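First comes one chain, alone, set out as structure tokens in the form predicted on its own.
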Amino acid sequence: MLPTASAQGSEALEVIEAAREAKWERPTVAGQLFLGRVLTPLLFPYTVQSDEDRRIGDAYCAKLEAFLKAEIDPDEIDRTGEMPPKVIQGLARLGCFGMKIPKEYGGLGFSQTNYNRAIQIVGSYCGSTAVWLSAHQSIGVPQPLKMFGTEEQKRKYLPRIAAGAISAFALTEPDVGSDPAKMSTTATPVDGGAAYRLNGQKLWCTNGPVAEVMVVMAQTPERVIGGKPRKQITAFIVERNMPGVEVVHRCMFMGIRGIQNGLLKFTNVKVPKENILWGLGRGLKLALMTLNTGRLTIPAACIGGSKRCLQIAREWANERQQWGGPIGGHEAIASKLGWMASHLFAMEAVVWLTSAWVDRGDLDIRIEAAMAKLFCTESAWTIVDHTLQIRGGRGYETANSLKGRGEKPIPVERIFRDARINRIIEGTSEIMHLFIAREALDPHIQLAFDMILPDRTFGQRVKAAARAALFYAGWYPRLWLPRLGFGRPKEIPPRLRGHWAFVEMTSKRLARALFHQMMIHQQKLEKRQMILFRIVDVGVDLFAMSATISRAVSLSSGSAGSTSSAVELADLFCDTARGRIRSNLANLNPSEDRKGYRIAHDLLKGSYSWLEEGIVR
């Protein structure tokens, strides 16, 4: 993660560093929290859809909801593992496969907000259908082609895709997860560079088994940069009908059983150079930049699923009688319901604010999108777990079984299985933590770069040291100064003012904590992942609190004595988040981290094999 990593894994880090967006040309609200700064003018007032854009979204979501209820049976899709062709055809007629494609290429030209609203509706009803649409548009061909394609490429492929040609994105390989340096798929120039010969395999390619067109990442010949050979990862547009493209295996999963996902093999696939997307060696950067906005789709689907869970839990907590009253009246269940409602409100605050910022186009949301993905997938998992617990045995029983004995076929068991993948796909929670940590550290790394890199001259090191000293001499003392409340939004109701003051104060404490850990661990900080995880979790909660307070203000009357439901939800969420923040900051480096690491090391060597005795081998 840091540019001073050990030799082991340094090649992978070099590849990733080369693919990062190195510059911050637009403001980042979440990123500034790690520097102790709260960009209040960008948070207030809460950014919302225009009335015209909302009307477009309202009309489309109404049609989409009607189609889902009339044409899709999520439990049947889950049971058979197949998406009926008539469903795909119906989605295509509705324009679902062209929601993010501009109108001039045959798409609907939706804003990010309306696209996410549509995904929320689908996610509340059928996880498999949501993944079909998300994999097609958020990380499939439309998004990178729209961002980086030539006009000729756009006119060739986008109308076809908008009409319903399924697309996919092929990056992961059987032996390669998050380490692009180990990518083994190759693209070798042939015919004097007029085409490339593609060879390799791609795993877990969602939509891959049925995709007509896909983006495939492959290694092209190395280039010498700065006297050193550098790996080049290039993105190619590959069509299913090209000779040598083969679906080796369709993967089946715990949940989202109606998706098409598989192992693809490319054997001497001849791809014309015109199908290179963006340029040679720019594939990994393309993937990372595509994911910046693509990551917002999963949080939107998580909101839909969480809303469904809240409805199920609320209705059952009112209906189910135990010990003389409805179970919702008992504190153990009520606390779960309160947590679910307040965190769902926070999830909406984060996603709709970040989506609106994407539509505005004047902010860098790479950290915010990663935070939305991390926060919403983790929160949604707790919400679905609480829902299953509240439903009890009926939550664990399948919908078909419930129906078979005369009860309502409420599909909590299916929702539970479908939801688990969200913490894994498009960057696991662990990878999200590391990504956010790397971006949070970037201002400090930029200052130290010329001091650390071995090929820098003595003069460059001296100048870098002077720049760093000047910055920290002004920045660090300010982190200890109290916030005086100047510029604090006057519309914040009294019930939330203390929470906003906490955000302002704690952002400084977060910045100090990050800086102190950098000084203590220096190059070794990259290996202290649990410290970084806790720092990132604090930043995520602070950003969620900021968005939640802003949204509550926008939904309330704004009067000094406001007691609206939005303010109540924000108040509860902020109380809960503050508890997590205090715990993380007070225990950044507990002794059990090192103890746990040592035990894990010994475990891997076989020292605790006796713990595995007494099982069926």
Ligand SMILES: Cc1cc2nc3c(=O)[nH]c(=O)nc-3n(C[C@H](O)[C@H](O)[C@H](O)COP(=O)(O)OP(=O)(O)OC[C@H]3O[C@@H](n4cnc5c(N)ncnc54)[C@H](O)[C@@H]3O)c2cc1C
The other form holds:
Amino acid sequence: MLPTASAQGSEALEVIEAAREAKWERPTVAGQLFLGRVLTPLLFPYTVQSDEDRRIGDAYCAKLEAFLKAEIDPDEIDRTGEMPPKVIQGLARLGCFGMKIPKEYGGLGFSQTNYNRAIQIVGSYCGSTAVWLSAHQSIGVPQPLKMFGTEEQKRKYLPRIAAGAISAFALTEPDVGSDPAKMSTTATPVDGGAAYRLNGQKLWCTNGPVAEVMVVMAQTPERVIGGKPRKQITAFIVERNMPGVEVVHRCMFMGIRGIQNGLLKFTNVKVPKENILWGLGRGLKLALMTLNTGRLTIPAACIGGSKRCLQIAREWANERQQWGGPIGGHEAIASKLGWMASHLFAMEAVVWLTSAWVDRGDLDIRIEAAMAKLFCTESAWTIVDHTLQIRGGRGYETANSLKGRGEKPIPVERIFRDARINRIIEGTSEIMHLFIAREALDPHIQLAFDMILPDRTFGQRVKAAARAALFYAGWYPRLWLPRLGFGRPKEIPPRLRGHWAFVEMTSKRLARALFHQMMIHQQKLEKRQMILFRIVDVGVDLFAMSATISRAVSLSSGSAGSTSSAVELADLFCDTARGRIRSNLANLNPSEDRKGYRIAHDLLKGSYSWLEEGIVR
Ligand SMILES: Cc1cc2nc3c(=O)[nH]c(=O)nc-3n(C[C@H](O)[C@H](O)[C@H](O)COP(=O)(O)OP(=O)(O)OC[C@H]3O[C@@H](n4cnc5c(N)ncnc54)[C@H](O)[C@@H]3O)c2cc1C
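Here we have the form predicted on its own; I need the corresponding form predicted in complex with the ligand.
All chains and molecules follow, beginning with the one already shown.
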């Protein structure tokens, strides 16, 4: 993901680089942490939704909750692998398919916060239903159409979609997962450019088998830019009833079994040029920019699922008696409960802060949203695993089986299966690390660009070197200066002050570590993924600590009076995060990375095939 000399030859990197949003027009709070700066005035006070927006969200979530309980049986959906049509019709009547569509186009016009609150409620109850809604409007047609569509396109499609016409997003292909450069679906101009013929296959398209309308990414003819032919990926609005659109196979998965997901085939599908979204060659950028906010939906669903897990784990840890008392009294189980509660608090702090920033519109949240995705999906996975462990054998047993022998049908087994996908879709955890690393390094790359790019003149190189020298001469020494506490928010309670000072000091240490690794590895840093991943993990934990402290302050000084339990949770989370941060920074480049890489290399060549002996072949 980093534009190094070695990467210049890599088409994949070039395509992704060209699609990146290159400009930073608004401040980035998380991005600045990697430069050793904590933007305190943006973090305090904790940004919350307005009272009016909250009232809208409260009323809608109450209606949604009542509908879910009355109309949806998540275990039945899981068993049959089918979403009953009456559920979809009911959701459409509630306006669920138009939550993010502006009112003028027939939608509910929700803020990001209220949309995420609705997804949280659904995610706490039924993973499949949450995916139907989220694939439809976080990545499906409405979001890119809202962001990049023409007025004519919006008027044509948004009212239909708000009324319940299901939409989907088709990027992945059998040979194209994380790396879109190899995309083989093509769109060839016909009729003098008045239309395009679409040919190819799209894999794992959620909602695809039932979608009336979808965004399809395809390669349009290459263009020569800067003297070189460049791949062009373009986004098209494709209607299901266009001749040549075919659902070849419905895919089934270990969890979220009620979703509709398929392998789609496009054979000479004629798409009018009016259906191009945003413009030729801008498809990948559109996808990446759509995901910048779209990525907040999965974390919101993760909060819902994690809250449900916490409730299940708390009840069972109280009720289940073993070895002379409730299992929650044994330290091993209690420490899991503490981890779950404190991380859930941190997940909420990150997601609601970032969602409120989206609604405010004056910050660039691309790094924060990617951090929210990474942090919440990984934390939620640990939370559901802890819940299963706390439930013991009952955690592994299906709800149906529990019911069959007269016990409460608590569906931890289903929740566990449903939760696993979150670490894969909308950017795997590995790709999220690389994305955040690329964005974190951007200020340094911007400074270095004119020095390393081959087409720059000598004069440009000298100017760039002078600019970089000036920046680093001022910036680097400051990373060693202690923070004197000026501007530190006075409202932080004593219990959390040490944690805040740690965030301030450690962001400088993080910036130094990143800079030192850049100096040591230079352009090869791109290949040292484990170093980059640890640096990113430190940044994620620092951002989560900042959001958590700010939220705890806001809750403990709100009109509801002192909420010391929020401070307790923030304190525990910060202790745990500090342990991870210290370990990552102390061990940025351990010898096991190199040993592991060497063994993996030999393993891939077959040198360890003897380890696979003794199994059924
Ligand atoms: C249930 C489900 C729903 C989906 N819905 C949609 C949808 O609606 N629309 C759509 O377009 N797609 C969809 N997808 C596809 C999904 O986005 C991809 O699965 C995801 O992008 C990863 O691609 P892949 O599975 O091909 O993995 P690969 O890209 O083949 O990666 C395999 C593994 O290698 C790792 N990896 C890859 N490259 C690197 C690298 N450079 N460095 C380090 N590690 C790397 C990955 O993180 C992963 O762990 C869906 C998939 C599933 C399973």
